[in-house]
Amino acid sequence: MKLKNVGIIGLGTYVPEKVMTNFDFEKIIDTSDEWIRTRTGIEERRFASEDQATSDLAAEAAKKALKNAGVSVEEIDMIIVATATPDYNLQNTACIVQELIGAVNAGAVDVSAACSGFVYALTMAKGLVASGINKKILVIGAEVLSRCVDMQDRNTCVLFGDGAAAAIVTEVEEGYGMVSQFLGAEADLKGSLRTPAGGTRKPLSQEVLDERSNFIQMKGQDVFKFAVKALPKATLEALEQGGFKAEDIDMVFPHQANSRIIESASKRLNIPMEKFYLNLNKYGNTSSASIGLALGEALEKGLVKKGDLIALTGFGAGLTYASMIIRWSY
């Protein structure tokens, strides 16, 4: 059986309205905008509304790649949300999504990768269409990670924003689409990287509300030197599957987690850094969304053109690590 050509046809955005800037932080926690900036590259995030889930940012993300997709809701028969922020411990954020979108006619699951999740999510879409399972998949990348922070440790939460990108997944004509992928893993047991408490391993409990483990936790140099060696690994692993060098790529999507780890992998790859597509500077680490939310902006802004041979490359807790070579269909 002769598989099907798998691309996206279309995508959407969303970023919750509140700007959150490192002006804005210098006024509730010991840090400064200059210390954030050259550190980072990060200038400001988006928070999420009180009453916005990830599921909210998830649908309105949805909406619009339903609508430049020019694809019905009805006709989605998958939906595949990745986040490390789901609305719920027990009820998938897929299902809610759709309810809310009206998705009838949809199976929907989760996928927990972190910030390569977006990648692995579409890795995922491109087999089941690919073998004639679906026909017409939406891959959301969605978090509300300023639930997740403690607002008290000044090294994690100036880093991270909330945000949605979605994508419409289906058949596109041959010699373009998605050519080749790249899905890592590290087995991470000392925690890099982890919200410690909250699941099985250590339920929440007064003890843990007391030391704050209920949030995310980060040892910033060991998912630094993770973070330089996994960008460019996944990205040659994933060029090489699909028989071509760092010098055919057109553009370069990275997870948006910090300039120093891009500029890093731009360096080992020979990539010139004008073709790393960077916007954390407005909305900082998005985990799962990030990806998605660069590519989206890119193609507004008329930056990506059919035929470009463009990569996704993400990284991020577990420790995974994951990149996808498209040529772009539209």
Ligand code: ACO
Given for the second form:
Amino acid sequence: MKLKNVGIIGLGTYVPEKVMTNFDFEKIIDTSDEWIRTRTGIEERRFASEDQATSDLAAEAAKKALKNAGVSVEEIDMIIVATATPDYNLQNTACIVQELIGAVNAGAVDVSAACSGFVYALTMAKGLVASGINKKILVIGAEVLSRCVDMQDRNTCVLFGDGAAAAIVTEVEEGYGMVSQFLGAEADLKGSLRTPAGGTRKPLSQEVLDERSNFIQMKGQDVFKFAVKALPKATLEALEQGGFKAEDIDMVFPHQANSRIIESASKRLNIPMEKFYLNLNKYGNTSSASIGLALGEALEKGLVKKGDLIALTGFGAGLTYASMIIRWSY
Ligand code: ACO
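Form predicted together with the named molecule, following the form predicted alone:
Let's see the whole complex now, leading with the same chain.
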């Protein structure tokens, strides 16, 4: 069986209107704009309104992606939502998106790989389209992290933001599209980055609420050490699988967690910082949405052209890490 050649034919992004600046955080916790900016590169982030859940952000991004791709919603035969912050513990977010956008002919599934989720989901979509199982897949990375962080914990609450990015994945012409990828994982049983309670290991209880363990907890330095190795490793593995070298890359879209992590990866990969697209100053860490939010913005600015070789690389809770090399097709 000849596998089909697969790529992205349209992208859409959405961020909520509410801007939460570092100065806003100064008013509620013991922190400073200076600390956040210099330690992370983040200046502000977006927070969902009270009536918005992850599926609402996802649906807005999806509608834009469909429009940009010139694809009708009825043509979508699968929806894959990458998220670490689903609307509900039971009932996938993809099904809710299906209803919100009217994708009546689509299957629907969620992928849980935290900040690597978008790349994991794109890779799965590639496999489904390449093998002929599906024809047009809507891949979404969407998060409402503002509701999952402890607003009393300065180690985490200043880092995250809300947003969504969606891509239409289908067959593209030979020589373009998703060339190679790498999916990796390293089980983090110590819990460097997890929400300790609210799942089956430690169900919600009054004790959980009192100790606030239903919110994300992170040992920042442990994750930092993992991230500075994972970002270059995943990118190099994906490049190697495609028969490329670091100098072949036109642009890298890394997961946007901390500008210091990206500067370190730039040195290790010997790819200049100018080739890394960053917008975490405006959105913070939006987990599975971040790579798509960066790529969408770069496309809008005309910074990615047909024929460019780009790398999408993520790393996050799990721990997971993943990279995809794409020869851009439009
Ligand atoms: N404001 C002021 N001070 C703070 C803040 C804050 N918001 N947060 C922490 N501090 C303090 C700490 O309490 C500590 O004080 P102490 O020395 O008196 O104990 C001091 O700053 C240094 O803390 P560190 O944790 O050592 O700071 P570090 O330089 O490591 O930066 C950070 C922390 C930004 C979290 C960094 O470790 C990091 O970016 N880690 C990686 C995060 C990441 O990549 N996540 C990706 C995955 S996300 C996902 O999968 C959902």
